[in-house]
Amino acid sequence: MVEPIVRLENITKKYGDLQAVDNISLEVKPGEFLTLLGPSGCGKTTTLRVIAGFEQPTTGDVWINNSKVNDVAPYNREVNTVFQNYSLFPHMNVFDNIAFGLKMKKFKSQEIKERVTNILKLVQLEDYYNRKPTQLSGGQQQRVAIARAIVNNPKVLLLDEPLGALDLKLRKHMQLELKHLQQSLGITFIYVTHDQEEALTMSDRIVVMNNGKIEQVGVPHEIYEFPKTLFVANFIGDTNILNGVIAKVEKDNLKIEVGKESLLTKNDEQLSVGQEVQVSIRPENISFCQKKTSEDSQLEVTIKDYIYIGSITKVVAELADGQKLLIKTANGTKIEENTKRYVTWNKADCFIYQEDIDQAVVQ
């Protein structure tokens, strides 16, 4: 079994009465791209800063490369950090920005030149070595910041929302570039973001955080397709959350009353008749049908809005009790507002939760 390159054991971080990180434990594999994902204030950046050594944990231990580093200064840890604002030296050119750390460590001039030249080629900036940061685009500045961090050959690269200052098109382009760079280097990346699509696009594994705790850890497919908590289901991508009451418990099915209608779902929880639950179903897993049949789940809805966004169409529908459904479909014939339709889905595509809805819904 491969030893983790980073291990957090029961990490808690408090700032006075505020508990930013609440007793989390996590192992990071060598060479993986791990993303800490969650809304603002969930504890992801604090966790990154604890790994870097910029913050001391209130309780718990940090291990890097099999050594406990609680008392090790940031500059002596085998990690480097890339921040959102890049922190480049404006008076230095690209070459000197990248070489700065090597000079501080008293590397010989020839080795500095070789290593910086190789890194410039890797990030495709060899023709920009003599430019100042102000003469570079946002994407180029981001690559310089990464180059400066990896030229020291860290065991782990920590990245705190490094694409946050870029426009949407450049951000998407840099997501792919960054992932390819990580794969070519083989360095462990621990990446912080609040952008769900970014996390799904780039990560080998995702750690979803909320209120200082870890809600779920898994590969992108697991996180999206099999959310373990209502928070994860709601935070990752779009989902519908319907409030219902257990009406009948069978061996393989649950019958749930939703408003004036009922639906069947798979029975994978220890639930009993009368319990209030939330049903989560992804918009793309819902389809329309013209009439009532014997399908597992069918609800009558009224079409309220029709939103064309190019590759797909979003339809907003309303149940008889006023609950809303978002449905994503391939583009086709427009359904007129106030039209009655039936919607259906496979019972395996919905998930049942018993949680505080206020804690699960991200504002």
Ligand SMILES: Nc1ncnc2c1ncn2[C@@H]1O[C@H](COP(=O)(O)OP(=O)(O)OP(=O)(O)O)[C@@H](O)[C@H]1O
Given for the second form:
Amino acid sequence: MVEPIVRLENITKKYGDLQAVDNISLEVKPGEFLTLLGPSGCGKTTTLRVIAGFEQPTTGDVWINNSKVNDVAPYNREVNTVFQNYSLFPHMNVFDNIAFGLKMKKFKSQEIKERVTNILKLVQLEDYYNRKPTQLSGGQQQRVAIARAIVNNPKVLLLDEPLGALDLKLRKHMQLELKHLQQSLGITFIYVTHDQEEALTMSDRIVVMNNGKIEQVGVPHEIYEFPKTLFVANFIGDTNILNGVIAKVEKDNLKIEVGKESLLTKNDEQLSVGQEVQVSIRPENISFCQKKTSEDSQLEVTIKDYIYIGSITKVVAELADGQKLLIKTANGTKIEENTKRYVTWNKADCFIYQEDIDQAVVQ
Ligand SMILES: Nc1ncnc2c1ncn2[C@@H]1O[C@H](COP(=O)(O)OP(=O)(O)OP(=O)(O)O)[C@@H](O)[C@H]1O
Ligand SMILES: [Mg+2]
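The form predicted in complex with this ligand is what I want next, because the block you gave corresponds to the form predicted on its own; please supply it.
Next comes the full complex, and the chain you just saw is listed first.
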């Protein structure tokens, strides 16, 4: 088994009464692109700062490359950090910004020149070596910040929302560039974002955080297709959450009453009749159907909104008890508002949770 390059063991970080990070344990594999994802204030930056050594954990241990580094100063850890605002030196040109760390470490000028030239090629800024940061675009400045961090050959690069300041188009472009760079260098990236699409695009594994705790760790596909908690289901992509009550427990199925309707789900939980549950179903997994042709869930809805957005259509529908359903369909045939329709889905596509919905739902 490959030894983890970074290991967090029961890390807690308190600021007074506030528990910014709450007993987190995590192993990061060498060469992995691991993303910490979660809403504002959930403890992503604090976790990164604990790894970098800018913060001491209140309790718990940080291991880098098999050494416990709790008492090792940030500059002696085998990690480098790229911050959101790049923090480039404005009075230095691109070359000197990148060379700065090597000069501080008293490398010979010939070696500095070679290393910086190589890195400039890697980030495609050879022709810009003499420019000052203010003479560069946002994306170019961002690449200088990355170049400055990787020129020291760190084992691990920590990146705190490095694309946050870029416009959407450049951001998407840089996501792919960064991913390719990480793959070609083989450096371990620990990346922070609150953008779920960015996390799904770039990561080998995603750590979903909420309130200082880890909700789920998994590859992007697992996180999206099999959310373990209501929070994850709701935070990653769009989902519908319906409140219901268990009406019948059978060997393979659960029958759940949602208002005046009932639906069937797979029975994979220890649940009993009368319990209140939340059912989560992705909008793209719902389809329109004819009335009562099979055993599956079939719910009568009233169409409230029909929104054509090109590649797909979003339909907002309402159940008899007022709960709303968002449906995404590729079929562009207009459905009139205030008409009644039936919707259905595959029972394997819905998930049951038993959580306090107010706590679990974000935004
Ligand atoms: N130095 C500090 N002193 C006191 N509280 C802090 C300090 N740093 C962070 N916190 C608090 O700890 C919690 C976690 O903060 P953190 O910066 O880790 O969140 P985050 O997930 O990075 O959020 P964002 O997406 O907004 O950057 C927040 O409630 C924050 O207010
Ligand atoms: Mg942050």
